[in-house]
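Next up: just one chain, as structure tokens, the form predicted alone.
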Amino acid sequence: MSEDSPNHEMGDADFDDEHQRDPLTTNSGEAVPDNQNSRSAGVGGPLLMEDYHYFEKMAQFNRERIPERVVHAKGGGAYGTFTVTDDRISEYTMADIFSEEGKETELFIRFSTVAGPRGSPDTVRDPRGFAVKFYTEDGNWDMVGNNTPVFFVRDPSKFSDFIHTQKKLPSKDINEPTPQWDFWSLSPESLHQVTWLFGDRGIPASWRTMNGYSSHTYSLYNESDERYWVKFHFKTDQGIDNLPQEKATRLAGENPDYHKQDLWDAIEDGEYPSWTVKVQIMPETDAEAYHINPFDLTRVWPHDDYPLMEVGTMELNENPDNYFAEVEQSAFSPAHVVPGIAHSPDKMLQGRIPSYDDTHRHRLGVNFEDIPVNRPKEASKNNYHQDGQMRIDDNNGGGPNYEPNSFGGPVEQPSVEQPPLAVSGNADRYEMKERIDNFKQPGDLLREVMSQDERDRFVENVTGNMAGVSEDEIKHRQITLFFKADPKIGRRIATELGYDPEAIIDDKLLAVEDEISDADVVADLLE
């Protein structure tokens, strides 16, 4: 390569301003104006089906990879029962699955890591997929979620970009760290997921020890149309343990598979793992008002303001008899809910509705959900979709194709649409800034939740994971976000990797140390 290609390997970067650089295109050439913001209606309104950027970016990402899933390649499943245990629940929904105590709902459940591919181990240090399919009688509910309440990033056109830190260099097609502590570095609202991460419940000691969350904000609505939004909880029954650093990579060598076979071997040895299903419900009105933006996926809703309420248990107590068939071939959308349970403004889950479903028809056909792991099991499957690739039923028979017609056939179905969403504003790229505070939860995870031996943990594995980045600015500007969560952990990683904390801070961050310490941000300079 000449040094006068433009395609620098990692770790050459020109952190110079000056530095020449193409314009950012559409495949078709168009200039692309925004491409960290998508298209709303408002501020806080849902995206815009005309965000062709968007939606082309996201079709072109799920389309990497052939025939395993771009994100959460690796990963091990199971059958159980949901069992509802506490019917408050039905106060604020229609869904039937919730109708009543004592009411059971199979479900197939998915646990993954996100970023490696079906060959990598499971005890690395990555977030885990935690996906349920429950078969209800309104049809399947997929809650398609992490063992994390919270996500890297806010807005769904940098989701891309993300995983592509996670994956090898184009170059060497080697894992680095330097692409991703770039990207967290440069993007603040990372702080409270990477402090998650980089924590002692970055590494589960198995799927079975590991809480799962809903993380997005989801809405449910009565037969009133009174509408609440809501957030998943579950919260494992066997009690939280993890892996310390030196296990877990011990254990990736001596068996890849460790997590899987531990899930395995539980079931099949009559040991069924369970978790407590807990909601955390919020007023529709509240939602304007409250001092954090409820539709933040970088954040939490402390349990002080929407305490926990019980709405079930989840017990897995079979194991799949054929792991493609079941496992490889199971598809989870966010998409997927039923009459009761609707979506929310979040962009990030805006943008995941189409792009599951999406990425689906690309691995594995149009129609996947005449998979047998995917087909609902208690309601019907009745519309007039026809023909694609693997169409394995009746195509529907002879009868009409179209709708409306006067010769039978379903029909819609009006009782079931919930209550309408007022949405109001200029269709925009709007970033999200209203309501925004990227350090204050995280500085309150190192110093409220995490032990001293757990912050211990933390700086360690920080520091081991960023000695490898390349460019000191990077480690510069990652040191910094540290600073503003907690100053003692940003002083600590500073002074593990060489740097003197005072040549490095902010001066005037370095001046309102002791407020930071105490959680009260000041707003203008950490910006």
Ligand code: NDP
Contents of the next structure:
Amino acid sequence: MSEDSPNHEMGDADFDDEHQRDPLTTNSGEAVPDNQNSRSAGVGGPLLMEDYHYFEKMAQFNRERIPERVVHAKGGGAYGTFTVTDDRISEYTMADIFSEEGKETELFIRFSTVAGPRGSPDTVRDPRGFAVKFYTEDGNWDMVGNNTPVFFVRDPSKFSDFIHTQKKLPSKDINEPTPQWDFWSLSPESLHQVTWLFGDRGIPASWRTMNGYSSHTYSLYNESDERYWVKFHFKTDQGIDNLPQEKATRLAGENPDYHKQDLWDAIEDGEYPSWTVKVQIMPETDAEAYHINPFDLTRVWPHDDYPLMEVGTMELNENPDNYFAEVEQSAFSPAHVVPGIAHSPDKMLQGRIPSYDDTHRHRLGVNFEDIPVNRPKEASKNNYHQDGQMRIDDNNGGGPNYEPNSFGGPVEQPSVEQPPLAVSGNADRYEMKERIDNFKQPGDLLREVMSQDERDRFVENVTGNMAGVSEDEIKHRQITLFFKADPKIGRRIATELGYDPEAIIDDKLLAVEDEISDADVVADLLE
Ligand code: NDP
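Shown: the form predicted alone; wanted: the form predicted in complex with this ligand:
Shown next: the complete complex, the earlier chain at its head.
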């Protein structure tokens, strides 16, 4: 896909039997006379410093690795197209991508696991990244989502601590379950995502058979300065399919790139996967009165309250030519929105806005958006930023490098400003205390969404993982959280882990056990 692709290919391997090849050269273009034998002083002598071709070859090799992503390091990607199938959304947003039925926009997607390093297996129990870069005429819009509608924490100051619990122990450099359950049991807001993760959808059968979610609440605004809150849903047209734990564990050994290969093969075979893109839309003024804080990333908006509205279809139809150039160097950021789509007061989203570009500057350099996969395709980049490492375009030539100026160059566009957002209160550190309920939605998921078979597998997955936790106190705390979501499940997990529920669950909770399943009344009782 890269415009600068050289004229040789592997994979599709045009086997070259005509021997008409370009000369091999150094980076400066000098022809290389011999690529098999280094220059030495005599047949058995030491190597000569002057063998610059050898030094350049090793210098390049020594620098092949760039810092891997601190999260979402293992992944794969593909190109595709988004097509509007229902333009009702254009009433809510001025974003060009949604302007009319039939409108097509090119995109690049990257799927990933969250915790493991670059070489780790695909088939682990973990949320999956679902990051889409839409090359719109208004500039690139990145929808940096996951395959789950919620997340483990609701304040970004907890993010790096949480991620440390998913990584290897600092002492042994080995993964152990104790830190994650310690953190989760001390962070009750994580329960919804934990429940989701240990259900069947915690290990998708392929990237093609999972949904994607913006998870965060974003905003849409139109030419009349009306703002709406929005959540994006990408529903797989292949149908949901997941892997049982045992098969996933086996596949992790047999083919660590199982999901990457599945996507690659499907696209090569012309079986283009697709997703139906839908939105939930909330009028701006609903947010204050809604019984759920719509900016709490640990909770969904129930579909009965805000039904899904169809917008379009996303199809993946082209594999990248070169993994490093296009997938490893792809850089997504929730900061990349376009006129008509903006952010929301979701604190996790606010925390991600500066953080993603920051990590890309560290990983790829300050001019990472000039890398072909990251460049806007349908819009041009016009600004006064200059210089920096790997500035490989004309650096804005000889034009003025400041604004305002009297000599030409790009100017601001007030018409794309989002409507003003009312805020109030003192600058301070606030824990979300109102309209939170850490237990109702995980309880709904267990009782109303999961089948009996899936609940059984859920208990097996949780107890199998928690059995390795070193401290009883951590397990007791976590069992209590599961009990608060659903007493039956809490009791089962306690018993499977070898504890007497009556001995480890708080008497006050046991006394209101019957009421807990009547989830609407539990919030006051349990927080
Ligand atoms: P609905 O019955 O309208 O929706 C249930 C949702 O759960 C569907 O989106 C479905 O996805 C999804 N789902 C089905 N099986 C599983 C599973 N094993 N693990 C995770 N998700 C699953 O109910 P509500 O909107 O009232 O939500 C009830 C609960 O469903 C929530 O508390 C939440 O835990 C979960 N959920 C809700 C979502 C939302 O945005 N409202 C999204 C995803 C999950 P699909 O239609 O693709 O099968």
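Throughout, rigid core stands for the largest set of C-alpha atoms superposing within 1.5 Å between the two forms. The shown structure was predicted, so the numbers you read here are calculated from the model rather than taken from an experiment. Positions refer to the first chain, counted from 1.
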{"property": "Yes/no, residue 40 Cα shift of 2 Å or more between the two forms with rigid core fixed", "result": "yes"}
